[in-house]
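This document opens with one chain alone, in structure tokens, the form predicted alone.
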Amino acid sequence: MSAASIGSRADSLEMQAPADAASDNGGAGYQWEASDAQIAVAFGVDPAQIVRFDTNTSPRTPPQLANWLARAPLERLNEYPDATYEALTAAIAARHGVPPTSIVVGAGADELLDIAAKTCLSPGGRAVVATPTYGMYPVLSRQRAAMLVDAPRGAARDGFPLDADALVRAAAGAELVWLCDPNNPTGTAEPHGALLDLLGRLADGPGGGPVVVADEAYREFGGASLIGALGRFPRLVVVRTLSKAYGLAGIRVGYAVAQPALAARLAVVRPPGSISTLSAWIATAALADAAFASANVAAIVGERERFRAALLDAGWKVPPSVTNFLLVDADDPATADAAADRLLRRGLVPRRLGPGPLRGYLRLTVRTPEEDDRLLAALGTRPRS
């Protein structure tokens, strides 16, 4: 992969949805992020100096990780994982105060989103997405040969809020509604009461309305979870992950929470053994000892505000965020592309957003103060028009 192939296209480091999909991306195909090795070759940087500001992962792992691994059942690695994931499921259930029959585990939140699409979407069925939002929803919908209907969010000046009326209209006759809160990549969250009102309006549709998949990957950073509302909404699925607050993106563990009847439907689609024995062990230990996650969130939130203030002082437009990332408004695509190129040539990888309402924005993960200061120095003062 050449420097031109990585650096010249504004969407080259962003996951791309199909061209006809309604998303913040709208590229020609689906692409994962470029690897550290590809970036090092393309931009002539030391791989050891590369810092990922594009993946929204935690800048640190739990300090107990080595102890958890030391007690892991290594003698069982010749066998497949327990397909029931009983211990992990029990830990999740205890964490949220729900019965184990409400839990479905998977290899990261993305596998649970994939399972939901496979379970709930039929060829030609309707899926609704409120854009701009996470680019996987259009991809998964198109993979099921579903018809994707867009319910555009409100204006940038208002924080890209959900347009509840537009979403309810779009959901008429739909099988599935994708809902991301806090929303990626805008970094915003909806008022809890507004979400409950929206769920009530959707549930009034024929047959109880569409299944609503609420992706709460960033919930630990802000807002109230919809898990407490599951008793009222039998067609609600809440998806969570250990990749963000828990600092365990590499083990690939996520889970869905739903009423038992809907959870049972999802569980039928889950492939056996998709979470490794070691990943399940680590995740179970992390959920039983959530002190790190709480401390990690507090540290990231504090650094997020310092990072944002420094960017604002340098002249960049940075709306408030309730997540572990910041959305930077560069005003125009050329300025965003130039800033991204400047960062990449120093081994600092931003998220560039493809065609759509966020073209001309960059998304930056909040990392350690030292790493964030490297980015601030490289980004410099925003060019004045």
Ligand SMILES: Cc1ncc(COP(=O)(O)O)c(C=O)c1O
Given for the second form:
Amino acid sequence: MSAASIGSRADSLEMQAPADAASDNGGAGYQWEASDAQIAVAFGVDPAQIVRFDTNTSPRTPPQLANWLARAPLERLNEYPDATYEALTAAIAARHGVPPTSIVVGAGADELLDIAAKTCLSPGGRAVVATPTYGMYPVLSRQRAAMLVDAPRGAARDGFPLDADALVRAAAGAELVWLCDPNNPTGTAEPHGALLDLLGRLADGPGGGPVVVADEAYREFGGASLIGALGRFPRLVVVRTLSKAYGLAGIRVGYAVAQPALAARLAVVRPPGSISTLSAWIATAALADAAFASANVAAIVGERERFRAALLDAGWKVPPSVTNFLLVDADDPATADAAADRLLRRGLVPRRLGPGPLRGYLRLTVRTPEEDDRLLAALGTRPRS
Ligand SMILES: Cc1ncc(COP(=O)(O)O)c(C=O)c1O
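Output the structure of the form predicted together with the ligand; the preceding block shows the form predicted alone.
Let's see the whole complex now, leading with the same chain.
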């Protein structure tokens, strides 16, 4: 196992969406990230020393978790979960001030993205992405044998902005547009007004335009949600997760919010029991007590700025981020590879972002100050070229 093959998950695909991949349906596979145990063996490190800087998860769980679990309905684990997920759906609806009929729940945001692809994409239909972006969009589009069209984002020096004109052009006749805001892996968000303007232009297309999936996995960390705009956009689906700000990636709970008619279409392909009874219980409790999420976001954002300042001091180029991760521009693939290798040999797992325009970058999740300090010490100063 090499440094280049570790920490690649869908990110090997993240940059790969070709301009027009009509015939490129062979790449539908998805390579899961290496486990701690695999990395420990490959790099000869103690598994206890491994810290995941590659998964954009929270460095901590909610402190109330043990209390929630102590009150969990263990006596009902012989039965299937409530397939309507009524309590969880009600908690999400209350959290966002929308009717329960606007909510579709699933096993993480990824399941909602899959549900959206199954609902909206047909073989040969057009799906639009703006690369670099989250690697699941090409994977899910190809799984539906859809034609993937890229409207590439602008340059790093400009903050990787969406090219709205290119997106609108690419979306002509499209079934689905994948929008990630804040965007993974660039860590950037579009101005809210620009997003609303883009949604308006897309909705002007024939038949109300394509369905737009706005993936807001990192929304709690930055920018304004599009949930408030759902009343104006009947073909908009906003996807959220408890995996990031809520510190609950392991329970696998996410949800989509849309106007009831579109939510009902999505619900048709929702599996009846993909969220376990325990996960639904924990998620419902977490949503009712959002104090942890806001405190967690504040702590991560504060640490993100300290971590970034230290990386900048060490000579690395680190564009600003509005998420819980940072991009490190190592200038060239060889320097990025060498840095990744140095980190992995100490059990610190960065995300590689190749091939594509971010091949010379690393993506680093913001973790605890102690873990980030370990990474800073291992990474050292940027080699002078
Ligand atoms: C943009 C984006 N969407 C969705 C997901 C998946 O989230 P979940 O854990 O809820 O499936 C991720 C995870 O990294 C992500 O970066």
